[in-house]
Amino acid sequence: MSKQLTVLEPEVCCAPLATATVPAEAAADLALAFKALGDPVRLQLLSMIASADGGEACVCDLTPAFDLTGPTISHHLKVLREAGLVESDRRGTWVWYRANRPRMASLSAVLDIAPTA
């Protein structure tokens, strides 16, 4: 049984960590996304998807890049999807993935270091 996640919209979250305290709900949401990125395979998958020509990648092109089984790759993609980092749709036999760029931008923004005065 998988957890049902509430992914916050980018405008909901957050000021950079160095400028304001992150609210509890936002912290829980951010932690899920950062946890998903804490695995090297998932980080590589997201990078491959985000940098793919046309902005999307077929699972059929992602799987051969790893020395892992198809079900293991599918699990990693599911974790990325549940964290709101990728979106997917089925086209015939294959599933195509695209990066959720606003979600990635919100993660980047919270880590932004504000200039010190």
Contents of the next structure:
2 protein chains.
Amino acid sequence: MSKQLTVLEPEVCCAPLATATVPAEAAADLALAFKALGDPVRLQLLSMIASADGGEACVCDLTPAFDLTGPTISHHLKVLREAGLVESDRRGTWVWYRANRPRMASLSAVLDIAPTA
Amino acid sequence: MSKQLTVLEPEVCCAPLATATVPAEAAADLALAFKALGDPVRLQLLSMIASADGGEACVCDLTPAFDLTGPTISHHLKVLREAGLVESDRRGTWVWYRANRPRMASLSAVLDIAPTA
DNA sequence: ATCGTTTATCGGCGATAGGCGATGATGTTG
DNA sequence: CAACATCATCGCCTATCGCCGATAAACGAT
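Next block: the form predicted together with a further copy of the same chain, after the form predicted alone:
Every component of the complex follows; first up is the chain already shown.
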């Protein structure tokens, strides 16, 4: 929603992990994102959001997909938000989430394996 | 999608997160790996190992790079091992670690963003 | 066999994370 | 306005995490 605090530095780094030692500051930011992905519920939430039709998913559609309470889902969404993986947008009664695709792409690139090692 | 079918998977699936909702079992395995990456020290350890000359790194070279004790580094390496991200190999006095590149590639693929959404 | 070196495991401690119910903030509708 | 619905935040509890010192296990050298 109107969470004015978003990732100020979206593109933190992209050097593949296997090509050079990641600096400490970059490691902190990357670890924050990977930690957010390190939970089955959040992983499914992100996949539901990213694969949703139109690229957006309403919380009202996400919550009933789990055997968890509303506050818990809201908490997980907050973690994903603060990790810069999703963005939210309140439209009327409902809140819609969409994936931050550049962020995901950057994480994917970090894990990418160089063709020749 | 292209006709690139990967025959040998290390553990689990590889369907990009943004194309379909990830099943619960796959989410558990993926979350385990991402959780292992969700720590700055482990992220740097993996990058040091993966980018090391010859693709291998000795614990004796890893430990002094951090302001942490031996047991703590050993613990982090164990987490990476149990997540399937690295493999270890004792050769004489020292233990050498190398990255599990297929595993990393599979995680990278999961976060990959489809060209057209 | 005994020592020194390297790495892993064990036990414990403080900090963090995931879960819930209760409450609050926001928006729609009657 | 009041009543309702949706979603977020708060407080609390338990479980897990990250860290250390102490100890054990594996190996080479003496």
